[in-house]
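So this first bit is one chain, no partners, the form predicted on its own, shown in structure tokens.
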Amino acid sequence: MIKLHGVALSNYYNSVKVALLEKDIPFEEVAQFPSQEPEVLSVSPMGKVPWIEMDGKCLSETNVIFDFLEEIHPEPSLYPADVFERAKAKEIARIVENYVDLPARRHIGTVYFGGPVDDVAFKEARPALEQGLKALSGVAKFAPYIAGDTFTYADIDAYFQIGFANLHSTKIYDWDITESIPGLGDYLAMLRERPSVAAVDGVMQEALANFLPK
């Protein structure tokens, strides 16, 4: 069985955990939070969650597990059976990660820590984020799903990055950026409605509620 090691604090760690549910593979959750700890860094080389242990191996990098996920339960496919379309949906995943979900963790030591702002993050932070979006709309289709016809990790990665980008915009900037791209507001609700984001998604807004400063 697989074990899935990470916290629902972490917008990458649920993201796999749909995968596992939508695929109905069954699996083991292992509470871990990062860490830079010699063990931790073994199995997970940038000490980050989440990472999945399979008869005694281990692999991190969420996208880098979807795609095995992908090939140990082909069924039912989480990617479109078209190769370009496939490819498609990557890389509005890889522009939700790195230009959306990014430079909001410029922010997590006060959103996640109550720490201050960062002054220079203060001013980075959301010139990045405004590029990010904007490149994320040319791209997203909402028709009904973020790549196309089909749900796909691309969505995914779009509910759990995209929110997780959110609570830090709202929080720092006063911004909620789900009304910065048109549609983008009403797919994500449309996409919480789905049963495997649902249960995902209530426990990790239980674990936010919990675990954020006041």
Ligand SMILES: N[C@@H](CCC(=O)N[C@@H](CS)C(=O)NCC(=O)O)C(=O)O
Given for the second form:
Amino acid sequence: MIKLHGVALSNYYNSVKVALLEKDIPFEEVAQFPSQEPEVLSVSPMGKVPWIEMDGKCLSETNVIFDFLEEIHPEPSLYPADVFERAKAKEIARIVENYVDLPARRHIGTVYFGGPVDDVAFKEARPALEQGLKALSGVAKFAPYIAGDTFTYADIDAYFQIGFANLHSTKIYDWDITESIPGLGDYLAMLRERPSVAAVDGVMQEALANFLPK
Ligand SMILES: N[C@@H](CCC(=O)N[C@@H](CS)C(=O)NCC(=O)O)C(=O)O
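What about the form predicted in complex with the named molecule, after the form predicted on its own?
Following is the full complex, with the preceding chain placed first.
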């Protein structure tokens, strides 16, 4: 059985968990914080979570895990059937990860761990996020899903990575980024109704409520 290593506080861990639930793949959760310890680096080269373990072999990086799950368990597919549309779904996922999650993540020391606001990050992260959101608004379809008429990995990425970024933007800039793109708020609310997303999001919200500094 697949073991999913990570914690419910992690938006990427939750992304892989939703993919496993959507595909109805049995899995076991193993609680693990990110770490630079050699034994963690030997299975997750950047020390990040999540990673999956299967038959003693480990794989990290959420989108690589998505592709692997798709190969070993093709049905139900979480990519569009058309090869170009499939690549477009991946393009959306990369934009969400690299240009929405990552700039917001610069404030994780403040938002997750109660550290002081980093002045450089304060100046740089907001324009970077604005640029990422503008890029996203150019490719998001909301028809009704982000890459078209089917639920895909891009929706999983969008739900958890935009939610993570919004937690940071509201705390640091008092800025609700879900209002930055027409239709984004309603789209995220629609995803929250989906049983797999609702279940995983519920566990994440509880973990965040217990963990985040007040
Ligand atoms: N590119 C990675 C990102 C995963 C990631 O950033 N995980 C966070 C938790 S949400 C982490 O482990 N952070 C610790 C670190 O960056 O050292 C993926 O796609 O899985």
